[in-house]
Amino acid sequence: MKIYHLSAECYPVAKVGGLGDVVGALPKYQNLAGLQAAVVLPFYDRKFTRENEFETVFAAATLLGNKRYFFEILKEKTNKLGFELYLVKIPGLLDRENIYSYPDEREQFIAYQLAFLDWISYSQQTPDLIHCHDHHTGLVPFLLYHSKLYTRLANVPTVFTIHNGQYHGAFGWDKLSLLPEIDLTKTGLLDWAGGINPLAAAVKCSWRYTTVSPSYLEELTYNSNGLEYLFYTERGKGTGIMNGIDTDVWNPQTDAMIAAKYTARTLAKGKRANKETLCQRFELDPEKPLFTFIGRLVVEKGADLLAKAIERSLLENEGEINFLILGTGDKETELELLKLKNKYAEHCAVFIGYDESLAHQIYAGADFLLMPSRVEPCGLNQLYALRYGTLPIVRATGGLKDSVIDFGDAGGYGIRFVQDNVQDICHSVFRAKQLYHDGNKLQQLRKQMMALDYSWTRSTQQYTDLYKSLKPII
């Protein structure tokens, strides 16, 4: 079964968030399971593309409105990522460093999708399935089935995965001319709220759509930034599949990015050594419980609550706890956290930016990971934390609800709270501090966490079953 994954991100080539991690891991595990999975990504002028060798496997030109663009399909020569990697390079359009935020971003992603379709159409390739990820690839299902250019591919099944339903990639009808010739009687499939909505189009046109956790499938029907009714009516073709993590990359026994490697048997010693390294770097007391946050400093992640929750927790717990924040995002939130760092220098450290090695060290050295998310389709940070024996403190939403059971409940190992407010966060921090001082209980929970299986093996089988259900082609 030949599968092409289309995405704007893929670790380690280009990553902003969980989308990159998923697309960098799922195809590898699918290949290990006997499928033939490849990834097709826009070309980015980044470290990975500069340091690896590529060969041109196809070259042609495509029209974007009335402009003709030359494009190349480049293939990474060694398949070093565990799958075939193809990059769509368009000089002046898809050859830049950053992934997002260019003024012509719509044109970039439309051109990327058209170049992919032109490639597999002109080169007479017929994949068994095309798996699209998020709105950046959302026009592919519509164009496959409703453009005369791609009639030969009209029977190829498509699966569309929604990693974050808050972002639709919508644009006005004035850009319809950027698309190739389509069946104009089908434009209603592109439309939502008076504009062209790639996410909505993909949900309507794909054979099946998936979400990255079972709970998020239901949440989209009441929280999807204006698409609630669509998800309610299309609920029957949706499936929630929990993301996994790449256990080769995220493994405390082999992780080259952490100060001391460890297993469940050497957990206490390993966590202690990593915590001491982390606290030495940020001048924090390793004897105190260390709470951390890793991620984008945006409202969606509940980051706007952090500064008030941290200050209140420090006062309520009389400074007997420490906090370490790693992230970047909203400038006002960054400023609030930096002020807090200066005010409580002995108890609070803040790193504005993102550092992959530091993230690994935090998972290995921290005691608790805070995730007060308002929206969390799946969440991977809590899964990384579990893998490293760091107890996640999460708001019960989306994938956080599906993957973390409160230690007060049967079989539980984490801390969950319900409301997205400072009070619930502080109460959870207080519970965590009490647990920290019950060393035997915490060690037992840590070993329980590390024994959980959130690898891609289980999720890969669920995707395989979904693919095989798409008849009559597969």
Given for the second form:
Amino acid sequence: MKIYHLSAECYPVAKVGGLGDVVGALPKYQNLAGLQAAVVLPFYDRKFTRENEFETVFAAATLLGNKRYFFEILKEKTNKLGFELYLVKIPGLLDRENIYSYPDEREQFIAYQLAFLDWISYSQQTPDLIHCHDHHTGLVPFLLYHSKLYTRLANVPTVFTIHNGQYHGAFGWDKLSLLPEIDLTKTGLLDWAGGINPLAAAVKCSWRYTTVSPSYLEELTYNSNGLEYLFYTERGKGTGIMNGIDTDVWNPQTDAMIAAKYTARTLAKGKRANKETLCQRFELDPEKPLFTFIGRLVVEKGADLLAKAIERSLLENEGEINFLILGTGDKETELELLKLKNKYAEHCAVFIGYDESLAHQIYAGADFLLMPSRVEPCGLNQLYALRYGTLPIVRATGGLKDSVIDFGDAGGYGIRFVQDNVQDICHSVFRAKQLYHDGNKLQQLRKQMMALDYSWTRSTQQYTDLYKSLKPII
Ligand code: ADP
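Moving on from the form predicted alone, please list the structure of the form predicted together with ligand ADP.
Starting with the chain above, the whole complex follows.
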């Protein structure tokens, strides 16, 4: 079964968050399971593309409105990632460093999708399935089925996975001319609230859509930034499949980025060594429980609550706890956290930026990982934390709800809270501190977490089952 995954991110080529992790891992595991999965990304001028060799497998021109763009499809020569990797390079549009946030990103992602479709269309390929991820690839199902250019491909099944339903990539109908000729009786499929909405179009036109956790599938029907009614009516087409983690990359036993490798058996010693190295770097006392947060500093992640919750927790616990924050995002939140660091230098370290190896060191060295997310489609951080024996403290939402059971409940191992407010976070921090001082219990919970299986094997099988059950929509 030949599958093309289309995505804006793919680790280690280009990653901003969980989307990159998933698209960097799922195809690899699908190939191991006997499928033929390849990834097609926009080209980015980044470390991976500079340091690896590519060959041009196709070149042509595509039209975006009345502008003609030349494009090339580059293939990484060695398949070193465990799958064929193709990059769509378009001089002047897709040849830049960053993944998002250019003023012409609409044109960038439309051109990427058109170049992909032109490539498979002109080169007479007929994949068994096209798997699109998030709104950047959301126009592909519509164009396949409703543009004259691609009639030959109109029977190719499409699956659309929603990694984040808050972002839709919507734009005005004035930009319709950026699309090729389409069946104008079908424009309603592109429309939501008076504009072209790629996420909505993908949900309507793909044969099936999936979310990255079962709880998130339900949550979209009441929290999806204006698409609630759509998710409510299309619910029958949806399936929730929890992400896995790439256990080749995230494994404390083999992780070359951490100070001391360890297994569940050598956990106490290994964690201690990693914690000491981490605390030395950030000048924190390794005897105190270390709480951490890793991620985008945005409201969705509850990052705006962090500074207040940390200050109150420090006061309530008389400084007997430490915090380490790694993240980048809203400038106001970054500033607030940096101020906190200056005020409580002995107890609070803040690293503003993106640092993949520091993230690994923190999962290995911290005691507790805080995730006060307001929205969390799946969340990978808590899965990495579990794998590294770091107890997750999560707000019960989306994938966090599906993967973390409170240690007070039967079979539980983490800490959960319900409200997105400072009080609930502080109460959870207090519970964690008590647990820290009950060393045996914490040790037992850590071993329990490390034994959990969140590898891709299970999720890969669920995707395969879904692919096999696909039926055309009328
Ligand atoms: P999202 O995709 O919403 O950002 P996920 O939990 O699905 O959240 O994935 C986050 C991924 O990004 C994890 O691999 C996490 O370790 C990583 N990450 C986020 N921020 C940073 C950062 N500042 N430095 C290093 N890694 C980060």
